[in-house]
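In structure tokens, one chain follows: the form predicted on its own.
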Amino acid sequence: MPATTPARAIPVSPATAAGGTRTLAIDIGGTGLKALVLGPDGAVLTDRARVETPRPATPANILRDLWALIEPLGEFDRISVGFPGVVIEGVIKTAPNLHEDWEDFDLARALAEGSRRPVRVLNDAGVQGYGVVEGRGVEMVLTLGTGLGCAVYNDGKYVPNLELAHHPFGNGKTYEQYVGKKALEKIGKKKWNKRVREVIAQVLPIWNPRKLYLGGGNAKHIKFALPDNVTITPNIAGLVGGIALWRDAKPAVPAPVAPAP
């Protein structure tokens, strides 16, 4: 099946790399497709890759670009994904900004098959937040992409699937609606900056974070003075994230067994 299978093999590395076990870190957008190699201790060893999101941006033409954005950042022991919408064991509940076919889709399950190793598969946002929060009290991260992401921790634990951007807002619109791509392409950078503005002075007095972290590609084009207690991150958090989803003990979908020769 071409939504399952890579181009060609993926090689088969020792169970744990030279230097330490290497994760292969993913992130899906509704705009592009990232990845890179992150080492035992959460270093990058490698060049961030990046192509743009195929369209339509079905579960097949997205894993067939992946396997060939991947292929040349060699050796690597685990996958962690960081898909855009509600993640349930692996499986995609929904992807607004991607594809109908994407509902039930198991995305762990494909990883696995297609590479032989083990995936273990987070929101977006949930892993951007992996990449900045301290794991003090309530920290809270919202990404400001083709939608609008949200993550919510308590003492660095993540609470999973917080669908703010489908909330209404105001004026019959969502929070994705209101600072959401479309939204920015349409009200120029800024008259979409007041309206982000309005969504953090909303967002904090409901959840009173310690900390407010802003993510996602179009967080760079905030030009207004912030709360002390919220922060604009680096992009690549939501890739450098993805070694916190190994740090418990929970099941993994495991990598299927070579068959014999």
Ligand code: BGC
The other form holds:
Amino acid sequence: MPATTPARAIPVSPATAAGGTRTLAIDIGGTGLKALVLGPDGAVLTDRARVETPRPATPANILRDLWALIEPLGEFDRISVGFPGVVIEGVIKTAPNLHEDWEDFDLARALAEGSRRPVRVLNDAGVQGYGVVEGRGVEMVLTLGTGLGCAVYNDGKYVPNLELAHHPFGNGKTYEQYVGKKALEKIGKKKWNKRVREVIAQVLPIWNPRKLYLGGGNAKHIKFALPDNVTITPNIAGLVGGIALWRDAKPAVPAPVAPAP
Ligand code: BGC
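Write the structure block of the form predicted together with beta-D-glucopyranose for the protein whose form predicted on its own appears above.
Every component of the complex follows; first up is the chain already shown.
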């Protein structure tokens, strides 16, 4: 099956007909694929749908499972995606916890062709931060999941693709190898907590954020007292933040004009 093959019946939306623009928010993770629909003001309109990330996590396999995941969510007018790697103008550059076939894969175009809706794709930590930042001064997000996500904002404006995950931390390990999912599974929660505390202590005096937000599926395992400007945020921000991708006037990958086959 080609990577862009859509689910059989993506409903044709009468755009903003009754309730205003509906944004399908998708979060592609190393462990799970998640999606829900947001209203024009960012309110959550549907349940959160989730499936395990297929392995191998190739573009074809993930797109196949995404079409099935989103089909029951009903109508939508546009799509926002958080992706766990470097994303430039909708094209994937890296996907360290998925599969090498993602390199240079035009995810925005594949989704736009399959859904006939405009699409915007951003790094997953970038989307997560958009769901929580206040828009004042420097704010930073670290997501503790399969990988280590990192995003920085100045007065609410995101600085894309800061890949702290793969920077050396110490002891011959990168930040992600130090506190990512594999480390947590290997060393257990107690030692992992100690490591996360070290990472926070390292990061704060370098970026000097007004606020540091911790997200991702493993943030719930944090047991130590956090500094005053550090808070744990709900993981759903990784989807809710998708509404912010449409705030600026940058062109999205347009919905193709030709009808889908
Ligand atoms: C990737 C980041 C991503 C993070 C969390 C890292 O391995 O390099 O781009 O944000 O994982 O998914």
